[in-house]
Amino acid sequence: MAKIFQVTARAGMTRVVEPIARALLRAGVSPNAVTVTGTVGVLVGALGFGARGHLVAGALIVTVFALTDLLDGTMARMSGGSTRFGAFLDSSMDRVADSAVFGAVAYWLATEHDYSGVAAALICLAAGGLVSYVKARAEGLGMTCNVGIAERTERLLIVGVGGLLTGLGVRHALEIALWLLAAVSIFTVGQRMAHVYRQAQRVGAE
C-alpha cells in the first residue's frame, strides 16, 4: 500500500514539478543548488520552529522544503542524469535534514518532559539512518534493496502529520506517530536485511 501511495503521489506531483524544474534550469540553477536550498529550508523549519514548539509552522515549512527532494531529481533527469557527486550530495543532505527533524522533535519533547516521546524520536532517528544505510551498503555490494514500507517519504509524512495534529491541539498525536514510525522503521530494516540475505543466498548458490 505504501508503494502504491508513493507512486501515485509522485505521478501527481511530477505534473506540478516539471514546469518548475524547467524554469529553474533555464535560469541557470543547478540541481545541487536546489538540494542544498531544500536542506537549509528543512533546518530552518525543524530547528527554528519545531524545536521551539511552533509545530504547525515547523511541519509546514519542513514539508514544503522536503518536496525539493523531488524537484532536484527531476532537474537532474532533465539535464541528462544525476552525476555521482549529485547523488552523493543528495543522499548526504537527506541524512542532515532527517537528523535535524528528529533531533528537533526530541529536543522539544524533552522540554515538555515527554520522555516516552523522546525515546521514540531517538529510535526513529537511529532506525531511519539504518534503513538508508542498509540500502546503500547493499547497493555498494552490487545488490538491490528497493523494498520496505517506510522509506523516507513515508517517514517524513508520519512525523509531519503527528506534529501538525499536536500543534492543532490533538494530545499525544506526535508521540503516537513517533512510536508508529519507530515500529515500521524497524520492520523496514528487517525487510531489507531479509531481502539482501535472499539475494546473497542466490548468488552463493550459483
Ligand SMILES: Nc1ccn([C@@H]2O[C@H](COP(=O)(O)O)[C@@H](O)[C@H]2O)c(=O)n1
Contents of the next structure:
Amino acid sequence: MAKIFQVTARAGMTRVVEPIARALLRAGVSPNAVTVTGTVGVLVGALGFGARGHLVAGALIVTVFALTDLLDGTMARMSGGSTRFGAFLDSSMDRVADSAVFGAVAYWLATEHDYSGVAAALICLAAGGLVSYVKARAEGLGMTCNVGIAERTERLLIVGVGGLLTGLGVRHALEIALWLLAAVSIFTVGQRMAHVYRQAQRVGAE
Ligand SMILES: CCCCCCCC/C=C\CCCCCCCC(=O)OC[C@H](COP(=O)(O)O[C@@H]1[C@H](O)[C@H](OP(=O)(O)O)[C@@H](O)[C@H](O)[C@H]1O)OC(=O)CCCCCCC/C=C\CCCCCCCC
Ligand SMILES: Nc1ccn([C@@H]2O[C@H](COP(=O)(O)O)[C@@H](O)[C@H]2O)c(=O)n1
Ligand SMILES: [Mg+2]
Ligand SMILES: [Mg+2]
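Structure of the form predicted together with the ligand, given the form predicted on its own:
Below is the entire complex, every chain and molecule, led by the chain shown above.
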C-alpha cells in the first residue's frame, strides 16, 4: 500500500519536477548542490521555525525543501550522471534532515511541557533512524530491503500533517500523529527485519 502511494505520488510529481530539473541542469547546477541545499532548507524550516513554535511556517518550508529530494535524483538521471557518491550523499542527508525535524518537534514540545509528545518524538527519531539503518545494513550485505509501511515519505507526511494541524489550532494533533508514527515506525522495523531474515535463510540454504 505504502509502495503504491509512493509510486503514484512520484509519477504525479514527475511532470512538475522534470522541467525544473532540466532548467537547473542548463543553469549549471549539480545534483549534489541540490541535495545539500535541500537539506539546509529543511534544517532552517525545522530548527529555525518548527523548534520555535512556528509550526505552519516550519511545516511548509520543510515540505518545499523535502520535495527537492525528488529533483536531485531526476537531475542525476537526466544528465546520465547518477553517481555512487550522489546516492551516498542523498541517503546521508536524508538522515540529517529527518533528525532535525524530529529533534525540532521534541524541543518545541519540551518547551510546551508536553512530555508525552516529547517521548513520542524521541521514539520516532530513534525508530525512523532504525528503519533506514536496517535497510542500509541489509543492502551493504548484498540483500534488498525495499519494504515497510512507514518509509521516509510516509513518516514525513504524518509528522507534517500533525504539525500543520496543531499549528492551525487543533490541540493534540501533533502528539496523536507522533504516537501513531512511533507505532508504525516500530512495525516497519519489524517488517524489514523479517524480510531480511527470510532472505538470509534462503541465501544460507543455497
Ligand atoms: C505541511 C504538511 C502538510 C502536509 C501536506 C504535504 C504536501 C506534500 C505534497 C505532496 C506530497 C508528495 C509526496 C511525494 C512522494 C514522493 C514519493 C517518493 O518516491 O519519495 C521518495 C523520495 C526519494 O527517496 P530517496 O530514495 O532519496 O531516499 C531514500 C530514503 O531516505 C530511504 O529512507 P527509509 O525509507 O529507508 O527510511 C533510505 O533508506 C534510502 O537510502 C534513500 O535513498 O523521497 C522522499 O523521501 C521525498 C519525501 C518528500 C515528502 C515530502 C512530504 C513532506 C511533508 C511534510 C513534511 C513536514 C515536516 C513537518 C515538520 C514540522 C515542523 C514542526
Ligand atoms: N546528488 C545525487 C542524488 C541522487 N543521485 C542518484 O539518484 C538516486 C536517488 O534518486 P531520488 O530521485 O530518489 O532522489 C540515488 O540513488 C542516486 O543514484 C545522484 O546520483 N546524485
Ligand atoms: Mg533524492
Ligand atoms: Mg534524499
